[in-house]
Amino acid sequence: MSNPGFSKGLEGVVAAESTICKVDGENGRLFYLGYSIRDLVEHCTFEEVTFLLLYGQLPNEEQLEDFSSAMRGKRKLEDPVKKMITDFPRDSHPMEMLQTVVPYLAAYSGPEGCRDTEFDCLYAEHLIPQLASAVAAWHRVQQDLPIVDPDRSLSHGANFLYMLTGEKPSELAGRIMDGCLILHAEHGLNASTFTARVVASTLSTCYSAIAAAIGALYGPLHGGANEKVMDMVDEIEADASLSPGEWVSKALSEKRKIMGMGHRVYRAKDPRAIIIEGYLEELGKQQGDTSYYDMLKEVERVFRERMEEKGKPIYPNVDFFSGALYRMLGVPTILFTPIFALSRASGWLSHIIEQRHDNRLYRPSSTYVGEIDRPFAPMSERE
C-alpha cells in the first residue's frame, strides 16, 4: 500500500526552518547568513566566519581580536587529552578517534556545568580549536612524532598545518587552508548536521550532539568522497597507457561512476568547487607542479562533453579538486573526512544553538510493512 506521506530518506521533507545557511542549488550559489560565500572566503578568516556563525553577524575589529585571542588560546590540548589520543589504537580510523575525544574534551577543556542541559552551547566553542589540534595530534603519534604545540600568531588553517607537518606553512598555503575550512564550515541540512540537530532536539549536551555528528559524517556517502577522487587520480596516474581523457572513456564505457561529479543538491558548478579548483592551480604554479590541476580539468572536460551528448549536464563537486589540494598541502588522504569535521564543527554548532532556541522534539513517523497477528509457537514447536 502507497502512502502519499511518505519520503524515503526525507528527501525533500521540511524539517527545520533555518536562517544559517542558504544553498541557491539551481544557480550554484551559496550563502552563510546571507553572505556570499565568495564574500567570505576573499575577505575573511575563518575565526572571522566562526564568529558570524555562532553570533548571526560579522564581528567588528575590536570583536574580531577578542574572539580570536581567545580561540588561539583554547588551541592547545590538556595532557589528559593527549593520552588519550596517545593511547588509542593504532589502526583505527582518525574519525573513530575523533569521536571518542569529543567526551575528553568536554571534561578536560569545557567550563563547568558543560554537561547541564541548560548549559549555553556557546561555551563549546572551544570545541573548534581543539578538533583541529586533535586531528593533527593523532596524525602526529601515527607517525611516531612529538606532538606539536600550536602557535598563537598563525591563523587556523595555517596553526593546522603547522601542527600536521611541524613545520610553518607559506603564507599561500596557510590561506589556502584557511579559506577550505570556511568553505566547508556550512552546509545546510545535511546529513550530520541534520543528525546533529537531531540530538539536540532531545536537550542532550552540545558535546552530545557534536560527537553523533562526527559519526554521521564519518559514512562514506557523507564525508569521504574526496578520498575516494584521490583513489581515481591514483588509478589514472598509474595507468600510462591512457591519457586522462582516455581513461574517463574506458570508465565509462565501462559504466563506472566517476567520483567529484555530481551534487544531489546542485544543478550548477558547486560554488565551492570553482574556490577550490582555483587554488589548486594558484597553488600548482607556486609549486611548479600543475600535474594534479591539468589531471583534473581534463577529467572535467571529458566527463561533461559525454553527459552533455547524452543531454545530461552534470558539474564538479566540492571533493573533485579538493583532495588533490589538500595533498599538495601535505595532508594525508586518511585526513580528509577528519579535516570536513573539524571546518564543520563550527555549522554544527550554529545549528544546535539555533535548534536549542526554538526547541521541537524531532519524532517522524514510519510506515509499518511487516506482519500483523503472527500464530505463536512455543519453544518446543519451533523449528
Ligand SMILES: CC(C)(COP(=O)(O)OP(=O)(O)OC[C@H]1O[C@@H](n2cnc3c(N)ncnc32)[C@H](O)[C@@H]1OP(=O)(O)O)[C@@H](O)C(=O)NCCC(=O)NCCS
Given for the second form:
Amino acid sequence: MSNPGFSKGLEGVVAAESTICKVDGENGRLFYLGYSIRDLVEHCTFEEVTFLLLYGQLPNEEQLEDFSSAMRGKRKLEDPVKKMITDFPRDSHPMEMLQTVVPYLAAYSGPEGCRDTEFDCLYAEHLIPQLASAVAAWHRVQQDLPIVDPDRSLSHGANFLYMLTGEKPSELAGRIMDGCLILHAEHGLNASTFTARVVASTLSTCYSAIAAAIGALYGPLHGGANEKVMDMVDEIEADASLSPGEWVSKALSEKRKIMGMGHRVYRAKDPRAIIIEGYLEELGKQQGDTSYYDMLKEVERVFRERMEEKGKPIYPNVDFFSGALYRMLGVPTILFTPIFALSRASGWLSHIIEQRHDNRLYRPSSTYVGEIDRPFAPMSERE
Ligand SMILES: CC(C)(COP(=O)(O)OP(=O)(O)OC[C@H]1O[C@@H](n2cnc3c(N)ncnc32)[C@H](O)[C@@H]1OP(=O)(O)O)[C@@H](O)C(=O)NCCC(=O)NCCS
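Next block: the form predicted together with the named molecule, after the form predicted alone:
And the full complex, kicking off with our chain again.
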C-alpha cells in the first residue's frame, strides 16, 4: 500500500531550518555559522568555537576572556558527582556513565539546580567542561588511579588530556586535542542532534535534552566508527604476511567493507579527515613514530585505486585517521565515543537554543497498519 508522506527514518524530510551548520558534501566543505572549519581549527580554541555556536558570532577579546574563564572555573567535579562516577558499575560503558551523570550535573548547575524551561547559556558554561571532567574521571577510576583536578591554565583539550593521564600534554598534543574537539563539535541534523531538538521542543531542561542526545550517540550506527578503524589497524598489524595494501586488496576481494571509508553525505574527501590526517603526520613526526600514518595512507591509496577501477570514487571520512590519532594521544579506544559526545555537546546546545527561539513541539504522525475490531478472547479461551 503506497503511503504518500511516509519516509522511513525520516530520510529526505526537512525537519528544521537552521543557520548553524552547512555540510557541502559534493565539494567536501563544512561550515559552522558560515565559517569554514579549516579557518576555525587554524585560528580558534574550542572555547572560542563554543562561544560561536552558542551566541552566533565570534567573541571579541574581552568576551573570549570572560567566557573561557567561566568555563575553566567550572571544570572541577563536585564530590557527590565524583562519588557517583566512582560507584558506577565497573563493567559499564562510559557512555552509560555519561548519560547517567548528566541529571546529577543538572542539580549542581547553580544555586537552584537546573529546572529552567528557558535556556540560559550559563548552563552550557557548566555542562561542557563537566562532561570532559566526568569522562576523564571515569577513566582514572577504571585504572584505580586518583581523579586529577583540572588545571585552568590549559586549553579545554589540553586540560582533558591532563585530567585523563595526569601528565601535562605537549603544546602540540594539547592543540591537536582542542582541534579534534572543534572538528567534532557540529554536523547538522544527525540522529543525536535531532534527539536533542525533539526533547528541547517539549520545553524540558537542556540537561535532559543532552542526556537523551548522548543515548542516541551511543548506538553503533551513529558514534563509534573510529573504534572499528582501530580494529582494522590491529588486524593489519597482526598479519605480518601481508602489507597494508595487500591486506586491503584481499579484504575487498572478500567483499569486506573498509572502515572509515565512504560517507552518506560527502562525495569528496571529508574536510575533517584532511585536517586530522595532517595532525596524525605532525604528531607522528614529533613522537618519532609515523607508522600509523604510513599504514593508513597506504590503505587509503590502495582502497581508492581499487574503487576507482570499479568507477566508485570513495574517500576517507572523519573516522579514518582519528582513532589512530587518539591512540597516539594516550586515549583508550573505549573513550572514542565519549569524546565525540563531549565535543558535540557544543553543537547540541547550539541546536537547543535555535529550537527554543522558534519552538514548535515535534509531533510527527504514524500510519496505523495494524488490525482493528479484533474479537476479544477471554483468558480461558486463549492458547
Ligand atoms: C558510510 C557508508 C554506510 C555509506 O554508504 P552508502 O552511501 O550506501 O555508500 P555508497 O552508495 O557510497 O557505496 C557505493 C558502493 O561502494 C561500496 N562501498 C562504500 N563504502 C565502502 C567501504 N567502506 N568499503 C568497501 N566498499 C564500500 C558500497 O558497498 C557500494 O558498492 P555496490 O555499488 O557494489 O553495492 C559506507 O560507505 C560504509 O559502510 N562505510 C564504512 C563504515 C564507516 O566508516 N562508517 C562511518 C561513516 S561516518
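For the two forms, the rigid core is made up of the largest set of C-alpha atoms that agree within 1.5 Å on superposition. Positions refer to the first chain, counted from 1. This structure is a prediction, so every number in the text was calculated from the model and none was measured.
Once both forms are fitted on their core, a CA shift of 2 Å or more is seen for Glu371 between these two forms.
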